[in-house]
Amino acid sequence: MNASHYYLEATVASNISETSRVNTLVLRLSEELKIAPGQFLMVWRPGDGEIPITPSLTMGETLCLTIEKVGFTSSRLASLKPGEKVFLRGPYGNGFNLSLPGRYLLIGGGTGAASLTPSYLSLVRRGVETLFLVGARNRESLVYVRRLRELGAGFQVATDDGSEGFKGTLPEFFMEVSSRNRFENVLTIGPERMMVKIAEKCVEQGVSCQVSLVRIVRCGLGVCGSCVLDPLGLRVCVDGPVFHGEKILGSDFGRFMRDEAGRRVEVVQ
């Protein structure tokens, strides 16, 4: 980003309402920004806060962000209309390591489809044989299937009441299609219990995993501690949000992180 200035301006070219708690930000940017798949960026409106979201797509000036309204920050970033502005500093982290051998199972729970999407898209593009699993509680919950569909991205659904696609959860769905076919990586974004899941089963497996997190980030910049995940002391803004599952095990993954104030409570999600 220019280091003249501390965020890039950004103006609602249109609002998607993806669900009634999800809606989906296309933004032209004022200038280019290059990010790698899975970094994300700080996104702020003056007065409204600030919040990290991983892209949904991003091509040359254009920029998605898909937001599920959570709290006040995030409900009013999703609500924005055309025209209004957002300003975003980045890109920080790691993003999804795309480049080990193999074949790519790509597993994105809720808002995860979305922001899953630009590594979808950077895989195929480069003829790596790559299927993706979305999925939600029901058919009204789905996120972003009819941008994937525009896009042409061939993708498969599981919904947990089977009103579209495969009736049952995502690490149910892994299962049913792992035992079909043979992947060396996986990755997944989505509910923290999840991908906790989806970890266990493919250490079990042998396949590489990768996991983005969500923890509370403030910085953004490796300085405040806030995002820690204990007891390994990684921060995910800068160490992160990509791990691998089979390092992160065993840890506070799945099981706690850290509120506002820095207290230890359990993931609910």
Partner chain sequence: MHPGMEVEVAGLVLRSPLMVASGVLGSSPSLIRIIATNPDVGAVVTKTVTYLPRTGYENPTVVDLGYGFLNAMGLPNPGYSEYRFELGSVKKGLEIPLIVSIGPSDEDEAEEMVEELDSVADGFEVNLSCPHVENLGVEVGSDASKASGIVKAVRGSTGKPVLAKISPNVTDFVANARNAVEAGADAITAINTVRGMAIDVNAMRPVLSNVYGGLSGKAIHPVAVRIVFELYEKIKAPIVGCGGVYDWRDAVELILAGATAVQIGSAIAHSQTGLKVFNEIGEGVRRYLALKGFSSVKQIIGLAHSER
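Please give the corresponding structure for the form predicted on its own, as opposed to the form predicted in complex with its partner chain shown earlier.
Since only the chain itself is given, any partners or molecules it might have are not part of what comes next.
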């Protein structure tokens, strides 16, 4: 799918508080935007900077962005009020391959549950057997669960402290679920160290695993190199953000990334 490099204006219709650190913006677009599940948009406010975000829902001229407040730009975007404007360009990158045969297990940690929702809805509409695992540190940190219930999604919850659902991490829950049910395909978005563990287990089990990476992206066009995965030279913005796990295991995936100044720093989650 070709990316659009001009900016599309959007108006905030509502701002939904998911957790103390996460908000979902419901946007009304000036025209319909075609975006495949897993692709991302560059989201910009004049004076506030620009960041990549994978939409959590697209319905005609309505689009949802679920945003964690991790820095200046994301915090400003997550705090927008109804009637305020935001500007979008894209979509960029490669989304999930949802045409592979077999059953699908979707694993979303943190805001990953929101970003995986379009993939889940697409699979279910086609009658593909799909299970959604959602995880967080505790009940208060669970993201998008309320919306998933409204959509009638089939999902199960894991929390590190056991305050809701399975007690343990998502990789632990994945192992427990996969010991009882065979899934041919895994899609995951979340903290990189979590996804590394899931990808490693998938390789051991011979399961196809697609992971979506979130990195600092400046251009979205593959020019600046801020999102490169060393030593492979893969750029998250054009070669990803979705990769097959076995292809990037052993690279910077889950270990190192580039910061705002382009320095190679350790991945902390």
